[in-house]
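First, one chain by itself: the form predicted on its own, in structure tokens.
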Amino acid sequence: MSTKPPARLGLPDLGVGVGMRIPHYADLLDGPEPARMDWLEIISENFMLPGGLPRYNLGRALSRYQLVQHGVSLSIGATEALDLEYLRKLKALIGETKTPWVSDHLCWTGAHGVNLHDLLPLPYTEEAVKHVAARARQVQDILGVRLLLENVSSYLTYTSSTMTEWEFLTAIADEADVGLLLDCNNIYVSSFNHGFDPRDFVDGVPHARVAQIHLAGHTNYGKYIIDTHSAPVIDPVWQLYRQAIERCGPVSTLIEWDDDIPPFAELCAEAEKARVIRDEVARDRAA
């Protein structure tokens, strides 16, 4: 009989969760007991000024639910210097949160003072690999907590790239010591778009240092996929959830839904779809 994997990077397997949503609000937070949801994603930049509604229902939050940070504004990717003021801020509500880890997107947003409020891709380069974690490492450092870098959906590539996406995650993960929050549906989405295998992706990243799992829906417009969000799980994703939780062992997951926002039983119901899988993954595992 097989022996239960170690936490990834020492990370607990938090289980199963949903993001934390607005029109959720009520769901997650009125009730007298809390939602069956083992924990919550919040996006950092939502909750990181101080006072007002956000706020208190952070405050909420807490007081039921495990909640675990993801950000949108790091721009591990950038060329100017990393935003300190935005990482002291980040910092400080990692304090009040206790998330045991902090994630973000393997990305650039903007330049020379711009923010384009989008998750850019980089290029698959040596240099790039050693801008990044450089800076990977800088903000763990200060941070305090281990950072997760996830990969993202992209729509173009750049001809300077000398090697595939999975082996440029590897190499900064590896060079950086940080962790990897898989994307299935960012996999699947890209693989699309740029016509790859996506098993390749899942079985090419290290799989000791995945220690958070995202699903969640896209738009497909017949050439093209766009990563959405707006969707149920189609099953070519879950398929890929369900390869990723073989190579890795039980991993946080966390169901992604931030357009046409379903009703609250069907974000449960889409949780409920993960945990028959890894609980049919971990029978298989100890068979």
Contents of the next structure:
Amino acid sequence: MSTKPPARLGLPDLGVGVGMRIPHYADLLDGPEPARMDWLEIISENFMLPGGLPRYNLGRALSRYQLVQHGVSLSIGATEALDLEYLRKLKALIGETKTPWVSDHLCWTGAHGVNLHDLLPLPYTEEAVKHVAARARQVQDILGVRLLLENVSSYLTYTSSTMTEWEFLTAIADEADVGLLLDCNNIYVSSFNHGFDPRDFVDGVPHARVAQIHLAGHTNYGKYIIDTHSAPVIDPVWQLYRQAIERCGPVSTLIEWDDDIPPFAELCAEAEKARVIRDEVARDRAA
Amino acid sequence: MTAPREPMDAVMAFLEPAFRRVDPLAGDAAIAGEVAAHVTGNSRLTPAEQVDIYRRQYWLRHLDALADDYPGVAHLVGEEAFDVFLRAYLVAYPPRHKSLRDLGCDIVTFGDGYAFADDVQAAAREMLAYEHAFIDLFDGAEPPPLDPQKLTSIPEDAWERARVVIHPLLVHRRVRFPVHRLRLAAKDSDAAPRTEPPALAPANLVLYRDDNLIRFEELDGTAFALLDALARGEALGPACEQVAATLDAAAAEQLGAQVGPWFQQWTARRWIVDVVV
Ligand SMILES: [Fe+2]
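Can you switch from the form predicted on its own and show the form predicted together with the partner chain instead?
Now the complete complex, all chains and molecules, led by this one.
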């Protein structure tokens, strides 16, 4: 890129949101007033369906909240052809939700016609950069909205990798001209599993391309950490978040909690912590 | 589209089947060299142990998803036998769809050829098919509702040849075992584990969606036969004649008076979505 892109690639800062999950539907959708939440993230695949309860609830959510679509099945790193039928359905949903961007993971989810339903890391190679960047560009063109790619948590590294994960992410984002969804918990998990300094990751990505941040909890098994989204965000991840906001400016932030889901009030308290950090960084900036 | 991708292909060709292996890679000396060619490992974990993290997650994720969809089968065959069944299914039919919703797309076929314990074999297969029907019913497309004006505009003498269109998601089937009640019992977290094999209790079941919730209803044999004929596309007159032909004289006599109330009831439940003359 010869010219530096604008902050967040010109995408809006939506404030702090949470993932829309079934145990919280009563809190989010049934009360007389919407919950005090800036925005909600939905898993696209859960609503790419013809009818029934999921579609009904989507309609209710859309009447109350700004929704942003986050996907898990794009498999941008797979070597099989892009699934055009999937993209057609995804685009149809984008038309309904008016999501300002759409995100998915920098990963592969299967091969040889098998779908492993996992977010599998790619080898960090020039070959993979070229392959993924070409596909990401194509997907972004088809969908007609900005695509953000998210760094995943990983539990293995490849002998064939020739660069760091943040160099890999940067090279793809620059070459494809896509945005980044920076997951601070995933950075932490991978840094523990692979022994790098997570602060180098946050410093190393192109900050103007970061248009969304994820925060979540994980499970530490001693020899490795798994990204379970089943616990509060830990302090070192909050510190990475602060560092990211300092580098990137205010960025739409989302708390993910998918297992052992707490009462809605507890989730709101996590969101509030993110707001406090954003406000503190903004004050420091102004001073 | 892009440059040759041999190294990426090689990584995926090795890892895709490795991630869904039944047995751990760690400790398998025959494969250690190949794992180490692709995966680095670290000071705490060998390359095989790193791959095994994904392998364990693969099984947990898919077994959990299937257990959510088929609780009645688990209740019938017992948790242990159910786990063995699901693992065998996933080996025979690895996941091919993007959504976990479709994970069980071949499970009824697989179950038809699978040997459950003798005393639950028939009930388990019937339950599998019954529970599988919930998946499409849950999120299938809703057709436009029946237009009441259209009904009133149908001339009296046209009803005979009218085709009554049944909701495309409605499932009707004769079952030999009370799968609908057994499934409810299975979903009740306080339910005691089943101790006796299920007893035969034939029923004519209708499974349908109302106000986005899935409900079942038992019909008597005559009503069920009429619904079945209509769902097959028979016009109302011939459908009634077919049903009447299976009844004794007294019952056939009554049929004419029963059809009206059934029609009203089925319309109210949105089982009937159109009438075409
Ligand atoms: Fe994330």
